[in-house]
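So this first bit is one chain, no partners, the form predicted on its own, shown in structure tokens.
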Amino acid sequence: MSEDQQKKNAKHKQAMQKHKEKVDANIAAADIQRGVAVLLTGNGKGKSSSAFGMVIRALGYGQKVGVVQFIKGAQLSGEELFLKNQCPEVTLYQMGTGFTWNTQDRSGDIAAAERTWAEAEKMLTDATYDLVVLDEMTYMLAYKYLDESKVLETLAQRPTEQSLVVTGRGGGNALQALVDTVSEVKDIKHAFKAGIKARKGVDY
């Protein structure tokens, strides 16, 4: 090994050691044990996909999971098929009306949202659920289909050990302030804009 390579290796090792010390210190400082609330938002693709990744992660540990899908449900999706066929232990409830721009029925959508929220409330007050996913729920707040104050109060008062994932664009400042983690998925480029049809197994 050349002297130059030895210096590069030594410099890399020193930098990695400092990084490790910083990571270890952050891990040691995190001493609060409770469920976490995550908001996956933004105009990019992948919010629901990320949420279902966490569903699989929780199932890997034998945890109890509940999933409530707002908006989606009129068309079959891969995640729905997988949960129903391979994971019957997961509680799955879907509003089933499809996208609001298809229904064009505000009164009907509000009624469906309230019925769906009633199912979500059952999970959010049941301490046996380790993880609850509220997929596309932010739209229900944006369109004022649900009472925001009531929703936020229920989310805040869920069982201490229960984790929560909410997906959808926006969500409002109050929801962002309530949750522990907010991740924004940014739309940089999308196949659909180039005229490419949605792909089974990738887009739905």
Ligand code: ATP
Contents of the next structure:
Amino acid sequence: MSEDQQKKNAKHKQAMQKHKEKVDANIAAADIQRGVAVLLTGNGKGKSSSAFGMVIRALGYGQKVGVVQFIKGAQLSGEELFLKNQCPEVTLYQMGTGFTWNTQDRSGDIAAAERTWAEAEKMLTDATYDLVVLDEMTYMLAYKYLDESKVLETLAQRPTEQSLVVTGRGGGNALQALVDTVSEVKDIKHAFKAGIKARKGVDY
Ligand code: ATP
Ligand code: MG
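Right, the form predicted on its own is done, so what does the form predicted together with this ligand look like?
Below: every chain and molecule of the assembly, starting with the one above.
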């Protein structure tokens, strides 16, 4: 090995050591054990698919998972098919109406939102659930289909060990303040805008 390479390797080792010390210190400092609430928001693609990634993580440890989908497209998505057919242990509840811009029926949508929230509430008050996913729930707050203060109170009062994932654009400041982690998926480009059709296994 050349002297230059040896120097580079030593420098790399030193940098990695420093990085490891920092990571270890951060890990040691995080000593609170409880469920976490995650909000996945933003205009880019990846919110629901990230939430379903966490469903798989939880299932890998044999945890109990509940999924509530507040907006359901006409097209069944792959994750819905998978959960229905392969994961009978996952409680899956779907609002059952199409997108609101398709139904154009506000009072019908509100009734459906309330029915769906009642199912979410059951999970959020049941400590046997390790993870609850409320997919596309932010829209129910944005359209005022659900009472925000009631929803936020239930989220905040959920069992200590229970983790929660909420997806959807927006969500509001109060929801952001309540949860522990907020990630915004930024739309840099999307295939659809270049005329590429939504793809099975990628988009649904
Ligand atoms: P995904 O389910 O793929 O993780 P998402 O949950 O972040 O997406 P949604 O707003 O729920 O996004 O929309 C779901 C569908 O809309 C997916 O087919 C996705 O590819 C598409 N989509 C998401 N963001 C955009 C965008 N910025 N432009 C065009 N289509 C989008
Ligand atoms: Mg989504």
